[in-house]
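Only one chain is included here, represented as structure tokens and corresponding to the form predicted on its own.
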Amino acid sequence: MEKPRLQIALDTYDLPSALAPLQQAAPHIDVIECGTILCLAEGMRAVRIIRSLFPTKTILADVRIAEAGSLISKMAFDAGANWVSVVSGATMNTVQAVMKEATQRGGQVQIELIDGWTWEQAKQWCALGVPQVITHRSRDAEAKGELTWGQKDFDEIRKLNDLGFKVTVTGGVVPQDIPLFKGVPVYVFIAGRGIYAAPDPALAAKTFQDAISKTFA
């Protein structure tokens, strides 16, 4: 089983507090995420010049792309995106719109898998070669207050991958959970405040990456 890489999602309001952190933990991070809130702010101008500083990292446009799909995508890419992000709930057609760019421009897209998605929609996706999913803990757990990961996510997981998908995992993913995906095909794990709010963001990453190798060894 390939080694799960690490996303640092920078869900910042501007670029000084995203770029700080980054560039301690950035030899622990295998992906870096211009998080929503930071595309709100700053625009593709977060993605510039991250990628102006970070040449050989793949970085999420993290978009979220309902509808526009062809424009969007495509700042992002220009920009400098390797991955962008869409919304489960966008139409097939927005969702073969990014897709079509993506393709142009040598990216990849990703769904994010929110409330009301269906087994369907996910063989549809397949069907338009999207490559890249991304779930979050049961939300039905979280509604209980359970505030570990379960047999139904890693179930979810395994079910994902096997039509195809390269899964990665979010929702406040903290070192001490990484050893309970032990033989789950995960393609990335997500961790935001978790490393960029850190007192030592290269500490808070390379803890993570430790758990990462110790239990995809």
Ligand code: 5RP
The other form holds:
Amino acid sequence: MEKPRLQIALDTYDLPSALAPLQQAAPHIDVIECGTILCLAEGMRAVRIIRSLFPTKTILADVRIAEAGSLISKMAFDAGANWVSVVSGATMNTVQAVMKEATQRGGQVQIELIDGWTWEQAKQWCALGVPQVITHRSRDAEAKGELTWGQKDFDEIRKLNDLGFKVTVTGGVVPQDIPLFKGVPVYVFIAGRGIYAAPDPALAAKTFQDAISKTFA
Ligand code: 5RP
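Here we have the form predicted on its own; I need the corresponding form predicted together with the ligand.
Below is the entire complex, every chain and molecule, led by the chain shown above.
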């Protein structure tokens, strides 16, 4: 099984607050996420500046497209993103429009699985050639105390992988969670607060990478 990548989610309210921890953690990071919060706060300028500082890193613009797929994905790709996110509630027309932009630019599309998505939709995303999905424990679920990753999540990841998707795991992930995923085909682990809000972001990112290497050796 391929070793999962580590993605830092930058969900800060301004760019300087994102750049400081990013500069420290970057050597241990595979994918940089310009988080939804940062994109809303700073716009595509955040993606543009992070691209200029990290010309060779994979960048996700977590713009969570729900509509106007062509226009929004174009903005993100023009700013330097490699990947863009689309919410699972978007229509297939929107997904198709984003896929068209992505294909023309060598980018990739991730569907963010929000409560209520169906396997019928998953098959349609597959048919449209969407390569990635994100299984997401939302902040709202976390606030309600739904904290543990369990068998239901692992089975769902395996089934999505069997359909052909690369599967990303996110939502309050801490290094102690990683061993729970042993043998589960995870493409990317995302950590936001666990890295950018840590006292030592470089050490935090390295701790994640060490846990990933040990679990998926
Ligand atoms: C917020 C998100 C975050 O980017 C994602 O959940 C990772 O952040 P954290 O590790 O801080 O939960 O999608 O809705």
